[in-house]
Structure formats: structure tokens, C-alpha cells
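A single chain comes next, written as C-alpha cells; it is the form predicted on its own.
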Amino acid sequence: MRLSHILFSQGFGTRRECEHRVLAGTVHIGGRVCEDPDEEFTTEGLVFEVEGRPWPFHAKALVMLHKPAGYECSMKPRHHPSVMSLLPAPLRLRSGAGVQPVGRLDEDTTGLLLLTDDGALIHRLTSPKHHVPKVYEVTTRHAISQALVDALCSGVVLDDAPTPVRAQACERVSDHHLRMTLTEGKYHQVKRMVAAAGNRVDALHRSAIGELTLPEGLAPGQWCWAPHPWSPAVAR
């Protein structure tokens, strides 16, 4: 792939801007200054530097963000900053469209948020038929009883649907810490389920999606590249 197109695909500006970056001598590969925008490179395993910043090539981006409270999972936020403001420009601009959140977390909910520019992956992770589990750490207002856990596992009725919804798994971690695993994505589902079972959510944190867990040491507001456990190669 041509070097200028590599930069464009990874979000380092328009095609013309990427050509100028190369011509200006700001791009390095393997410790060498690369000044020819038309030079061809194999992208597999490629790591390049732009203005001293190393960047691995990804045909499709998948990143994990530790979402802090006070941010909206929206490209056009209304009341709070967008989670997109926590990402570097290349992730927001790659291939001209950038990554987007996979599903949403409420403004006051923290934890693991995936972002990608892979449309097929977004569909797979958000479609109800795939039942991708999501794990939530729930801080409750009142002490957690076994009756609450049993109700969440057996199913509770929400006010907008007659069919009970249930947690795939639910355990009492401590008096006010509940760990729930859901495979659906209804509006405010965790909060509404806990309320329907007779308690209240004071804080909500998502710790895992499928095989991906929020890395230890990834502080609120920070992001990292994610492995792709749903790729065909991994599936085999």
C-alpha cells in the first residue's frame, strides 16, 4: 500500500495532508525517514511514526475506552462532552469517518466501552440474536438480599414490556455490590431491573464485554488497542 494512503486510512488527515506529512519528513518507518508518498509498504505488522508518535497499522480499529462519568456516548452530544473527545484525532478521522461507540453507556455509567470502525463487528456485538454477554458492577442503595438476586435471575417485568427479562448471571459480591451479566441491551436495563426487583442503583460500572475485560491500570478517560476475539482467525 502507498505510504500516503496508509496514513490516510489510519486517520492522519486528508489525502493531500498525508502527502504533505510525508514530503515534510515527519514520517519514520524502521528508524528511517520516509519522504516518498508513493513508496509501497506491506501493512501486516507495520508500525510507523508520525512526528515521533508510533502508530500500529490496523485495517479495522477496535479500541477499549475506560469511560468516566460525565461523558455521552454520542457523536453529537447534547448535555455533556462526547466520549470521542477522549480519543486522539487519528481514531476520530481514520478513513474519513472514524471509530464509533459500540452501543451506549449512560452519562453517569463508567467502565468498558468499545469503539470501532468495523460495521460488521458493531452489528455482531449489538444484535440481540448474538447474545454477547456484558458484565456490570452495580452499587445498590439498599442492602442486597438473596430475594433480589433470585428475582433478577428468574426475571422481572419492566414497565414497557409484558415479557420478563432476566440476568444471565447475578451474584452478591458484598452488601451493596451486585455483579450482573446481561445479554440484552434494553434502555437503562440494569437500573430498571434492579428497581423492579425492589432496590435502586447508586452507581453502575461495566467491567466486561464478551471475552474482553477492562484492563487493570487503564485509568478513567484512557484508551488502548483491543484484541479482536470475534475475528475469524481467533474463532478457529
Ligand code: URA
Contents of the next structure:
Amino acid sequence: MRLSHILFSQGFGTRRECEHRVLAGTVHIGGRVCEDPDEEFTTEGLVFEVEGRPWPFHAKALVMLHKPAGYECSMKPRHHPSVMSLLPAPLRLRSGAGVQPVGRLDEDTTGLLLLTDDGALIHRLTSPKHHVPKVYEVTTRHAISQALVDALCSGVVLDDAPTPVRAQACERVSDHHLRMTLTEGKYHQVKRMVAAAGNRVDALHRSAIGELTLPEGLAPGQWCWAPHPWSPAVAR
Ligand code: URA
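Swap state to the form predicted together with the ligand from the form predicted on its own:
First the chain shown before, then all remaining chains and molecules of the complex.
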């Protein structure tokens, strides 16, 4: 692929801006300055540097963000900044529409949020048909009883669904810490299920989606690349 097109596809500006970046000598590959926008490179495994910042080529982007509280997952936020503001410009400007959140977390929910520009992957991860498990760490207002765990596992009725919804797994970790695994993504699902079972969510954190776990060293507000493509074993 031509160097200026590589930069364009990875979100480093318009075609013209990318050409100028190369001509201006701001792009390095393998320790060598590359000043010819038409030079061809194999993209597999390619890492280029723009203004000293290394950037690995990804045909499709998939990133993990540690969402802090106080951010909305919407692209058009209403009351708080968007999670998109936590990402560097190239991820937002990749050719096509840039990355977008895979599903949503509430403004006050923290933890693992995936973002991608791969439409098929978004469908696979969010469609209830694929049953991708999402793990939530729930801090409850009242002490967790066995009856609460049983109710969440056997199913509770929510106001917008006639049939009970159940957690795929539910574990009492401590008096006020519940670990819940869901395979659907209904609106405020954890909070509404816990309320329907007679308790209340004081804090909510997502720790995993499928086989992807929030990396321990990833601080709130930070992002990193995720393995891609998604393991077929997870997204059956
Ligand atoms: N369930 C909720 O209630 N809120 C979230 O943010 C995610 C799941």
C-alpha cells in the first residue's frame, strides 16, 4: 500500500494532509525517514512513526478503554463529555467513520468498553444471538442475601419485557460485592435487575467482555489495542 494511503487509512488526516506529512519528513519506518508518499509498504506487522509517535497498522481497529465515571458513550453527548474525547485523533478519524463504542455503559458505570470501526464485529458482539458474556462487578446498597443471588439466576421480571431475564452467572464476592454475568444488553439491565430483586446498585464496573478482561495496569481514561480479530471461540 502507498505510504500516504497508509497514513490516510489509519486516521492521520485528509489525503492531502497525509501527503504533506510524508513530504515534510515527519514519517519514519524502521528508523529511516520516508519522504516519498508513493513508496509501497506491506501493511502486515507494519509500525510507522508520525512525529515520533509509533503507530501499528491495523486494517480494522479494536481498542479497550477503561471508561471512567462522568463520560457518556454517545457520539453526541448531552450532559457529560463523550468517551470519544479520551481517544487520540487517529482513532476518531480513521477512513470511514472512525471507531465507535460497542454497546453502551451508563455515564456513572466504569470499566471495560470496546471501540471499533469493524461493523461486523459490533454486530457479533452486541447481537443477543451470539450470547457474548459480559461480567459486571456490582456494589450493592444492602447486604447481599442468598435470596438475591437465587432471584437473579432464576430470573426477574423487568417492566419492558414479559418474560423474566436471568443472569448467566451470579456470585456473592463479599457482603456488598456481587459479580454478575449477562449475555444481553438491555437498557440499565444490571441496575434494573438488582432493583427488581429487592436491592440497589451503588456502583457498577464492567470487568470483562467475552475473553477480553480489563488489563490491570490500564488506569481509568486510558486505552490500549485489543487482540483482533475476535477469537472465533468467543463469538460463536
Ligand atoms: N447495566 C446497567 O445497568 N448499566 C450499565 O452501564 C451496564 C449494564
